[in-house]
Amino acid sequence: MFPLPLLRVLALAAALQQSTPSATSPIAPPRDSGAAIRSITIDERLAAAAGLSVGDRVLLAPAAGAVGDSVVIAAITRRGADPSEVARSEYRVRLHLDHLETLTRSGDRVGRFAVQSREEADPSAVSAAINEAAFGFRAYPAAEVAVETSATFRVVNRFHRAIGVITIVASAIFLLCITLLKVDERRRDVGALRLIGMSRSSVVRAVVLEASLVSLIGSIMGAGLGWFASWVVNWYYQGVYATPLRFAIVTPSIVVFAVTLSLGLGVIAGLLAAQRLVRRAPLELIGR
């Protein structure tokens, strides 16, 4: 089987209709009704949009209204998780190479193709050898193609990273302010404890422990909220674009990073708030 990029709907307006057309159908009958019926595969988006299933007969033509061939749908393929193809509203049809050449009347011509090398071969050396063999084409390693096609996504990734850094800094400042306010509200209690003999280090440990516990609980709740939000995002956009690509993920490394960062910020905020509290005299804390 061979992919048919030329017969994508936006590129060539391929005419795919059920093979039981009415008398007014613009699609002409097959060129050779006595020949063996060829098989094709279509992607799941086309199958869902046209209401097609495995075993259906359709007319395949290079253009709408042109003479076509009667073919049988042998399989329905699922789209791969390729970010570069998510926004493309294209339908894909795969057919045998000789069938493609006959249908498009472009024998011995191809727009692009892929060559798989052995595992021990160097892709850069293979592409260089191919480019030196003749003129008229250009070979690229798959890694370079992936880099070029993912340039937009790298920009989006850097943009999201910048947003994340700004959010973390703002959250840290907000957490410090809230901790300072909460600790300051309890200055009378701390002053009374200091008067009955509680040491400064005990006050610091108690405040830091409480801030760490609050940070841990908040990070766990945030991880759960993030997992639920990612599930909703994936459920919606995978249905819209008919792709298995996951648009949002919550990995264990992300959870570990979030919990560690939250605990670190909680400890720092609690330590700063406690130091500000224990530096004041006990009588000053209780308002005397």
The other form holds:
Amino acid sequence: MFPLPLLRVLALAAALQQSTPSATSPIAPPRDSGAAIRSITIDERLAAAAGLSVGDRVLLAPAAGAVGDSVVIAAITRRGADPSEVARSEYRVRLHLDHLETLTRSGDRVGRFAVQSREEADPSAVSAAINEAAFGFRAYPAAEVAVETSATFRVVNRFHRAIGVITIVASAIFLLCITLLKVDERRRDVGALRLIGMSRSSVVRAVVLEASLVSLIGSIMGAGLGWFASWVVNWYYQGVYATPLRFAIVTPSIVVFAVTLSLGLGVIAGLLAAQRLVRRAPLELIGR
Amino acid sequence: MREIVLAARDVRRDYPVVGEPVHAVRGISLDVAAGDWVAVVGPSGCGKSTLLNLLGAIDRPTAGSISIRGKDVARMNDAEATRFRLTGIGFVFQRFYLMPTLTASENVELPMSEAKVPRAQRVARARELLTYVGLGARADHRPYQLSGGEQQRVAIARALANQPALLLADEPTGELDARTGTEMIALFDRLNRDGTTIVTVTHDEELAQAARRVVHMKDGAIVDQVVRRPLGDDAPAARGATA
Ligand SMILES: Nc1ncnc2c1ncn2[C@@H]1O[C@H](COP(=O)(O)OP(=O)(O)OP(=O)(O)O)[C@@H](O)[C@H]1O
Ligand SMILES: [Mg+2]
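Shown: the form predicted alone; wanted: the form predicted in complex with the partner chain:
All chains and molecules follow, beginning with the one already shown.
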């Protein structure tokens, strides 16, 4: 809403020129002098860093050491779940537009501002209408701006996907080898079953059933573990960055994908392992 | 006249190995009547196990014919032989070969479930067989909870599950101590008296002495046969639990 460089200056000034010790100041209504005292809002991070709370008075100036206004903190704001803001370390202060203009002596200068349309209005139609009527600036629908600013995240997303595919391929090979080894350990049992008259298909069916059960249980446990890990990650980083943003998510579609994939891999691995065993003669299997 | 359950004619088995092939069984002919108990004895490597595997449709002879209850075992393809092992033959091995994850009862039920016997029926028969071999109270125990002798009893119950025409046992007392071995021999004797036709292969002199007929093998051939107790010598009881 405000030009960013300006905000940064303001925030710095506000942090440096805190005039009232917050611990002793009562959370009182701000209007205690003749002239109406202006109010500002600060973000949680600034409040935490400077030990400020609602009702505190601070000196607000355009630069450190410059003449400023005494203002009261009317509210403490929480940051939105916007990934592009997470890593930003600057503080945020909001003040009324006219107050900002007088304080910075920069009347009639606004870099950006947001227009909220009615629910039923089509954002692109609204921005087209504004662009037609106004001169000297451009309006964009919020969705377009979001796409523009999230380009980095899409690259990161693609990168994560690539890591995911590599992990899946590597673990699939690993799983296949493990299953082959595990089934091969049961060589004697399979040989004995064949000796007492179990058909090849019965043995294959039993092995595949067991392999798919193991992979089903495994993938459900894995999904549970993933859910817990993402909870820990979110808990930790939401604390670090003071944001409600979720850093890791386990969606139902991810769970379905994981379970389906591991079930498929389990069945294939079981099938291959069992086929390898039943091709051999039972006497050879029991190692006579 | 008793039914001939097993008729082997001039059976040979050569193992193709590099150089001279091994002639493990060289022209054996053997008839086993219903209710008989034959013990095959002989020095190690004389071909006893090879012969038993041929009789049990586990292996196929190089030449000769083997007929069990009129079925030509030697000419069966793999699927037919597998099916025949399931329903026509009962096997008891030296090392038991029970499924370690299944209970005694489930191990006995396994061949019946493969043969599509209804569940209630196979559970009842498994109980009955386990009781017959003296393990009625251990039906829900797993192999690791059972002694070697008990495991072998479960294996015998499993071998009888589908009411086979013939019970084949390769060194059934080989892994057991002398006393447990003697108990096992008593069980085989009871089985035979109750009508089960048995062929055992063994080094165990005591087991051989208990059989009705002892067949001596050497270098892949039968060299001597001794009938110790002719059939009908002791009237077998009604088929009882094995029927
Ligand atoms: N798969 C095979 N390949 C080659 N030779 C074999 C094979 N199986 C058995 N033989 C040979 O056939 C002969 C008979 O073996 P078999 O196992 O039948 O003897 P056995 O009388 O049962 O001996 P034991 O009393 O020690 O069990 C042996 O000389 C053995 O080396
Ligand atoms: Mg042998």
